[in-house]
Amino acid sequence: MYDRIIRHATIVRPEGQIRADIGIEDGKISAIGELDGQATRAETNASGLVLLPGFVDSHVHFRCPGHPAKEDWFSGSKAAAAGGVTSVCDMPNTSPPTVSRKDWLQKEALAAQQSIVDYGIWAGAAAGNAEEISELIRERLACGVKVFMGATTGPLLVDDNTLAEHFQLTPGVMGVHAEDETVLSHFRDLGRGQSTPDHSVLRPPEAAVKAVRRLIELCETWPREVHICHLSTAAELELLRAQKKQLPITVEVCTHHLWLSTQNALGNWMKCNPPIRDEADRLAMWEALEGEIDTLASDHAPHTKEEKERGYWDAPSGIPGVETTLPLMLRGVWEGRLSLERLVALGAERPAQIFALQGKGRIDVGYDADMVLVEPQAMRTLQARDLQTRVGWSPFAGWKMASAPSEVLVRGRTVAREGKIVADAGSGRKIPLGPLTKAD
């Protein structure tokens, strides 16, 4: 007997769509096909609805431990679930930063107590910690090592020697914030006399291009899996175009770099790193979704309204986004900007593959029953009062986007309906990680 059958759903996978029933047992998808007459404890008629795999957001900052006024694992995972994200990977620039086994285990204990979605946890690169982080990754605890080549939120900026050390010693995936600090420092100095400088000028495309060029050089010397986070410029794409097929480099784009540009994103509310770029770069990101981009993520980085209302030099960089990624991208689908098949590849299957997240990212027999039911073409105007993130604001409040998912499931259990949370804290679990590649 099935625990649940979802009947007559239009199932979306990267290779196409099928209309079928899905049988769920013990949190897994156990059958796909025509299940008429099969016994089940519960069933859902999904006729007329689209069934997507739960989204995998490999780039979130849930601020826990250290900054509960901004977010914690419970509020952040509620925001994820409300938006159709069923798996998250949390970044290491918390307080304390996740740069040791002790730090990693402390964060994992908090996630286990609070999260309602499944999770992975990054470790952070710092001077002298390459061997300790290597062990965390080889034991399949940390989902990867994150390197900050440019200063941003938190104390994890690395110099070139530390970067090279981690390139040589740490296995698995290296996620990189690719902005060159020497370029950033130069432009920060130029802007010091201005009370409200242009953030996109202080962090220009050349900082990103120089960092990506350095990553390519390092990959040619010490080939290893590198995942460039929040790619944002056409110049980076051009630089990678000739190299990406020969090197183990994958790239991520974030929702805000697809929807915002310097034409419509001004002031501290949209201040983030890398910054919002000009319209030509924004359009280049959309074009690259068809093949050059590997994954879609939010870089969910909440700060309080009070912090964002400070002057430029005191206001932190970062914007919330885990709750709006899928609804915004579904708007893009409904408007004909990309296909549903490509969306689930970018937002679910590819991140699960790159980070070896076992059982995640696809609707198929044997996979976790992480699924999102959505009503085709249904749209809404996002209201700040409906947000689950603790900071209670979004750069996309007032924007038109897809309606909240009709239902969101994590391992077969319902966690959200129509944007309302119905799961308890601590029901999420650490995602099992697959084996490292032979090269590691």
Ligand code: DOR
Second form
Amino acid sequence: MYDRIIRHATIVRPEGQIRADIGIEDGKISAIGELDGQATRAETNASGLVLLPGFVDSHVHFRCPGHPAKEDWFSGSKAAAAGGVTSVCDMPNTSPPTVSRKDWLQKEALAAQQSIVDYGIWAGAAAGNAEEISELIRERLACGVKVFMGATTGPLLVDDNTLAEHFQLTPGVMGVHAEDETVLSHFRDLGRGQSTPDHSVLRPPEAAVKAVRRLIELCETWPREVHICHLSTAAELELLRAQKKQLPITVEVCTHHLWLSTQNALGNWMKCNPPIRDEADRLAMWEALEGEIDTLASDHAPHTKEEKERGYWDAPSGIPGVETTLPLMLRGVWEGRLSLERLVALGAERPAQIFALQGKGRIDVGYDADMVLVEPQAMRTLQARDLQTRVGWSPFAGWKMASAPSEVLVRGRTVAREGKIVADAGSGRKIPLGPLTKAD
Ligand code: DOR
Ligand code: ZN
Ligand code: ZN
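Structure of the form predicted together with this ligand, given the form predicted on its own:
Full complex below, order starting with the chain above.
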């Protein structure tokens, strides 16, 4: 007896689409095929709808502990669910930062109480914590170690010695915010006194390029899994094009670097690190979606309206985005700029593989029944009042994007319908992590 059968859906996987029924039992997909006449407690006719795997956003900042007025695990996970994201990995630049076992456990307790989607939790690299973080990763608690090579929101900047130490000692995936701090501080000093400097001039492409070059160098000496976050320039792509194939480096692009450029001139509303770049860089990111890029993420980084309304120097960097990533990328699909197959590879299957998120990222027998039903071609104009994020704004308000998913399921339970949340706080759980690769 199935708990539910979803009939006649068009199922999307990286290798192609099939039309079939899906049987769900105990939160997992237990059958795919022709399930006519099979006993089930509930059923849905999904004829005419497309069924995607729940999206896996390996890069969100849910702000808790520390700043619940910006976001907490309930509001952040509601935003995720409304946008078809059923798994998130939360970054360590919270308050306190997640740099010890105690910090990690404290954050996990909050997530367990509040989250309505499943989650992983990053640990942050800091001077002297490589051993403690290594244990958290070996025990398959932390989903990876995050390294900030350049200063951004929070205190988690490391110097080259600490970077090298984690490079050699810490197992698993190292996620990197790759902007070189010596370049950043040089331009910061030059920019002082200007009231509205151009953010991408103050944090220029060369800061990102220098950091990526250093990562390649380190990886040649000590090969290890490195996931470069939020690639933003054609120059970084060029460097990686030459080197990436020989090295265990994967790369992420974020939605705002695909949809915004300096031409949008949204001031602090689009101030983020690495900055929004020019049109040529933006278009290079779109092209690379079919090639060098491995994963798509939101870098959901909410700050309050009041903070963003301050002058340039006092406004924090970051853009909320977990609930607009899939709708914007689906718009790209409906407009013929990307295939659905490639989108599910970038947004679900690859991130789940890279971070060994067990049961996640794919519609197949034995996987968790994390699924998103969407109506092809359906579009809307985003209204800020419809957002779930606590900060209540998006640089994409007033933009055309795909309608909210018809339904979103986490382990077989419906968490959102047409953008409305129907799940209770605490129904999400920590994603079990698979074994480390042999090299670790
Ligand atoms: O713009 C950003 N905001 N970049 C980061 O690296 C951090 C993030 C945040 O946490 O606000
Ligand atoms: Zn970052
Ligand atoms: Zn980030």
